[in-house]
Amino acid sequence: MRSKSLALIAVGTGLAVAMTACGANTSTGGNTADTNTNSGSGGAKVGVILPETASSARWEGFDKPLLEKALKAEGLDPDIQNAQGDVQKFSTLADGMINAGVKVLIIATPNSEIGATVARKAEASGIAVIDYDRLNLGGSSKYYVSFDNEAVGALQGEGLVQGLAALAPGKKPAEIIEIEGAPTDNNATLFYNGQQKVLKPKYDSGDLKLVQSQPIDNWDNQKGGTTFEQILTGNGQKVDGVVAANDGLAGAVITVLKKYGLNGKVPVTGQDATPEGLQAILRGDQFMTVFKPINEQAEATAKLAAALAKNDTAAADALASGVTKDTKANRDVKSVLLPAQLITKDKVKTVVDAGFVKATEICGGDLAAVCTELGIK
């Protein structure tokens, strides 16, 4: 999948690396979609529904403003709403956008079931649907834009191995706890599959010992922390490494590790390169995260939406030249799959230099000296 992703970058040479400030958009959203919320470009109407804000800061802090900017740059008129994890609200927002006559609907759904239902409704009304970030298994959306999520999982596995070499060199078997994402999110499955490509051979050889692997419903950080503590105490408060599927879950794990005096002694993985995650890495409490340039994802989605708004399927197909298997519907979905990057302490500067976060967001207080040492400014 990574080789396909790199090829796609060559196709999408228009995807700029430059970023804008990632503040929250002022659109609030309600139980009905207001198609004028983000209007102003006068182009074809495009609806965007994001899933929630509880599990990750990315949706409102990054995806929303970057999608708005990218869609407007393509001459489109975006209406961007957030379902706040409420399946009924997601459905209601979609109904409002469909009734308002959007030309394209972009959906990042709380689960595949509601995503598949919404896609069928939209397509019955002649509206093109793009699955954004999360593929809806069993759905009918013709296009999918995301990162190479198995490769993301493999980076997490590689990061854990690097962390163990740094913090628990030579220990065999090193005891591992895995705190995974929501079982209803296909991305979580792909992350897990990628992790296991790296970790399973080490479990099989006896280098590592899996204490327990536990998916967390709804990517709920509080539940993730509680679950991790139960597993940790059940294992005699012993752990050598933790796979946490994103920075939010990593933060919950670190809170528990602090309680038992284990923070900084146990490598913890993450994902999304959130300011909080990067700060935890700079402090030494989290070993790594995965940097996914969401600006590139937003720009690829906007270019695809612009082609579909013009009913130019040839142009859309040229952009979405990759393929992702919908295992539930047994179909191939035309895809744009982008590569990601493993970020450890020495590479945090890369994220700042790319404009993804500002130095002022992560370098205050106790981290000022660390940032100076690493040249982050």
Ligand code: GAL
Second form
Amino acid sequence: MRSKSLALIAVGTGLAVAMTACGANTSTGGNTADTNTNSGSGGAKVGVILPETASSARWEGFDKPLLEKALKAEGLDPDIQNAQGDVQKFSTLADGMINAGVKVLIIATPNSEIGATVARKAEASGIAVIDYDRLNLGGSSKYYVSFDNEAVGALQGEGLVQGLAALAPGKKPAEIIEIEGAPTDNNATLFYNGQQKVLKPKYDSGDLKLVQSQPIDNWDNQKGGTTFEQILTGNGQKVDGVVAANDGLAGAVITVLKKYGLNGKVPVTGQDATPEGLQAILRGDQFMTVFKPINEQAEATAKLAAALAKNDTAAADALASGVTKDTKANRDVKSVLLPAQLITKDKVKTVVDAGFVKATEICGGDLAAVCTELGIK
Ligand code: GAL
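Since the one above is the form predicted on its own, can you give the form predicted together with this ligand too?
After this comes the whole thing, all chains and molecules, with the earlier chain placed first.
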């Protein structure tokens, strides 16, 4: 069972960003202003290091292109790299960016330890650091931009309850397997805590029975699938509902359920609204996902980076008006915490209409008819 210690208490309300224009440097053409002056963020170098690719299609599929677009729109010069889950590579990439003289370093890390180390090194060189998506517990970054991740977990809990009502009405106790995210990722703890806000009362009342709750190192989808199969076979191939902490793990769980003829009969949760996850929902194999508008996360991060590149702390603080408590370093971190949405089959259209995923990415082949039926185009 996951350690109960609450690693993070979000004490701020999930505030959408006050998208006050930060007045990114508007100087164009002949202006040769040194990017280190207060004349604006014109062309200031910004480093971005993403954690891995194996855990979720989001990092290369959404975060990278959306951050590139948003940072350039703020007049910044981004260098975006991915550490591929390798802590040593993360450190080497950070050293390179610090030596290249970035004004701001944006980090989404495989674990808090490397994040705290990199932040201290960068700040010692006068570089502002933003924790992106994942807070580095015990770190020193002054700013954090993410979603209200406990609320994301609560949406997953609600999704499971809705799925059980639809697919296993009256089953009591409904037997549940929880396949959770990486223990090194503070978000995974927050997702779990949010899920339990909804599910614990139902475990306690006997409506639900927990077969096993298992965190998966590095969100490794392959490992998530083999672990789920071990738990399922250990339970006599019986399960009524599965909490999968993101769409990548949900996909691995569904592959196993198909082996035992259980897909579509057992609700499976997810998050990230990836094309694969949305297709699984349209097929009825996955019950829900959580849509986190990464374009909003990228835009908020870019506006914050532009303010910090100009040393405009007042503008930065106005944007990061939320507060998140890092209980490990016992510090309050200025935060942007964005809201997220529960997406079931009837809501997939909203993700496409938001421009987050294209109909052409999810409506091919056997899904053409269901997309037409749901008005997805
Ligand atoms: C979390 C992130 C999620 C999830 C996971 C795997 O930190 O917030 O979107 O997909 O990592 O990448």
